[in-house]
Amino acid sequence: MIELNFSNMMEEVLGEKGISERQIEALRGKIGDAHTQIKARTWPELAFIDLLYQDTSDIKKIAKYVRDNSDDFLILGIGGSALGPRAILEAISPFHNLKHKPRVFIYDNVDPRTLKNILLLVDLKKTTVNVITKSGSTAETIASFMILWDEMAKIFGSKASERFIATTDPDKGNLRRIANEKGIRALSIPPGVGGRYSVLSPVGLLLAEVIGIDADEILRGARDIHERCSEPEIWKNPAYVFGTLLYLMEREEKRNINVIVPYADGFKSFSEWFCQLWAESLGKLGFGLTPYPSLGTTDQHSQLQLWMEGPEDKVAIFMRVDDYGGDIVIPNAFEEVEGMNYLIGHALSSLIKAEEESTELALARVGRPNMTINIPKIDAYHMGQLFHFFGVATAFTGFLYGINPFNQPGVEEGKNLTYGMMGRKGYEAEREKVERAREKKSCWKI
């Protein structure tokens, strides 16, 4: 089971810069209200909790089809539709494409150079494309889908649909309509589940099964941590403690930047997944906690100086791994060289753990708050725990702020302006806004 250690957030360790038990107790009313909203499913978007109990038989069936018929598996998606699958891929199957088939490519931007290179690498005759968009109209994903559909139609003609899987709303949207009309295999994202909360839906679980990871094991981990994250008592609920401490650090100490620092290369993409979840859910109505992804030990040599002696606006969230699934002992080389020979006989896992613990301590000693999520092992079970822990913690923290942690009005404005620029019917007013803005921009160039 993953574990949250928050000692270095408390005043007993940090002194006056830490959070007191009294401050947490004073929030019991807000905490209780947030818990009630989650327990009563006051918001339909809390349907992400129901994902823990889903039937995965259709996912497994389609994944087997992909494995049996494909050398390459190409995911088209953006935001949560790409970050979640990538987090699973890179954590549990590092360097996957060099060792296994089907190889996996995730195209989550509309950079033409990237797509052209992917198309040079894959054999479309042996490729299955998974198009992921909840709304069925995400401009970037639909553009990519249109390109791939055209390419596949040139090869397969009327049978092009056999090379696609649509992951979208069960009833609505353009992608669902096309899937129904063209006979494309399809998996459903439940109506209440938003994109950034969808990793434990077919969005992430299909990729998991395609690369040989048991989706049911991921869900088992999520169900187990959900028991602890359902506790009404703050001191027994790690997700509530996590959110409460970061809320108090922002409200009371003006620390509004949350640095997530996994000490495992495989969690680098996971930290990017967290950043979307945290930023898009909480950044609204003038509130927000700004996340940014880091990586230990790498960023001890590029960012730690800022954390130690820069502005006191940050909280570090470390992710510590107990079992890396393998190890290497530093050999008896250069034993005559002082300053190197102390490393002889130590395992690399011991070194990276020492680096993580020493960074925790160094920050705490100068009054810089931090907490640590301990992860027994990087596997499907514990990935499920991490995904669900952060999902609950994010919703809970949004309720502490009194905001809707499930919408994204700022993102929608940008989407609408893009629709206008690209000539989508019904968005003529947005196009006019862009044209007026361009006129103003033309005056200020050097």
Ligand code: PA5
Second form
Amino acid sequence: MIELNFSNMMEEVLGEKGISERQIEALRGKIGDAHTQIKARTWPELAFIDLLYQDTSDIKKIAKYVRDNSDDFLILGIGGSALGPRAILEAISPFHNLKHKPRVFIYDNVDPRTLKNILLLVDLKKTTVNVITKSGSTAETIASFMILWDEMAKIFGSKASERFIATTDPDKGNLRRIANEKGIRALSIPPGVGGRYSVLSPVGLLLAEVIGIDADEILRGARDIHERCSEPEIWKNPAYVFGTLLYLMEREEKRNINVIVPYADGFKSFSEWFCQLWAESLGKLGFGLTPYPSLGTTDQHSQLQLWMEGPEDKVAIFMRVDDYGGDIVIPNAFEEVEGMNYLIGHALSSLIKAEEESTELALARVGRPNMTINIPKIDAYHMGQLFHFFGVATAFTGFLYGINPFNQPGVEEGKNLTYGMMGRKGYEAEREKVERAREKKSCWKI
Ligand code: PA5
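Structure of the form predicted together with 5-phosphoarabinonic acid, please, following the form predicted on its own?
Let us now look at the entire complex, which starts with that chain.
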């Protein structure tokens, strides 16, 4: 089971810069209210919790079809429709494309250079494309879908639909309509589940199954942590403690930056997934906790100086791994060289763990708060726990702030302006807004 160690957030360790039990106790009213909202499913978007009990047989069936018919699997999606699959892929199957088939490509932008390269690399005759968009209308995903559809139609004609899987809303949106009309195999993202909370839906689970990871094992992990994350008592609930401490650090200590620092290369994409979840869910109405992704030990040689001696506006969240699933012992080389020979006989895993612990300690010693999520092993079961833990923690923290952690009005504004610029019908007013803004923008140039 993953575990949260928050000693380095508390006044017993940090002195006056830490949080006291009394401060947490004083929040009991708000915490209770947030818990009630989650328990009573006051928001339809809390449907992400129901994903833990879904039947995965359709996902497994479609994954088998993909494995049997593809050398390459290309995901088209953006935001929550791409970050979750990538987090699973990179955590559980590092260097996947060099070792396994189908190879996986995740195209989550509209950079023409990237897509050109992907198209050069894959053999479209043996490629299955998974188009993932909850709304079925996101410009980036729809544009790349149109391009891939056209390419596939040139090869397969009326059978192009066999090369696609649509993951989208069960009823709404253009992608669902096209999937129904063209007979494209489709999986549903349940109506209440929003993009960034969708990793445990077919959005992430299809990719998992395609690369040979048991989706049920991911869900088993999520269900196990859910037992703890649904505890009403704050001191027994790691997701509530996590959210409450970061909330208090921001409200009372003005620490509004949350650096997530996994000590495992495989979690690099996971930290990007977390950043989207945290930023897009909590950044609204003038509130917000700014996440930024980092990587141990690499960023000790890039960012740590800032965390140690820079502005006192951050909290570090370390992710520590017990079992890396393999190890290498540093051999007896250069025994005679002082300053190198102390490493002989140590495993790389003990070096990375020592570095993680030293960083925690160094920060705590100068009154810089941090907490650590301990992960027994990087596998499907614990990935499920991590995803669900952060999902609950994010919704809960949003409720502490009294905001809606499920919408993203700021993102929608950007999407609408893009529609206007690209000439979509019904968005003429947005186009005018852009044109007016462009006039001002052209005044100042150098
Ligand atoms: O969390 C969200 O809802 C967003 O980040 C979406 O995932 C992103 O905008 C993509 O949306 P869609 O899946 O509808 O294409």
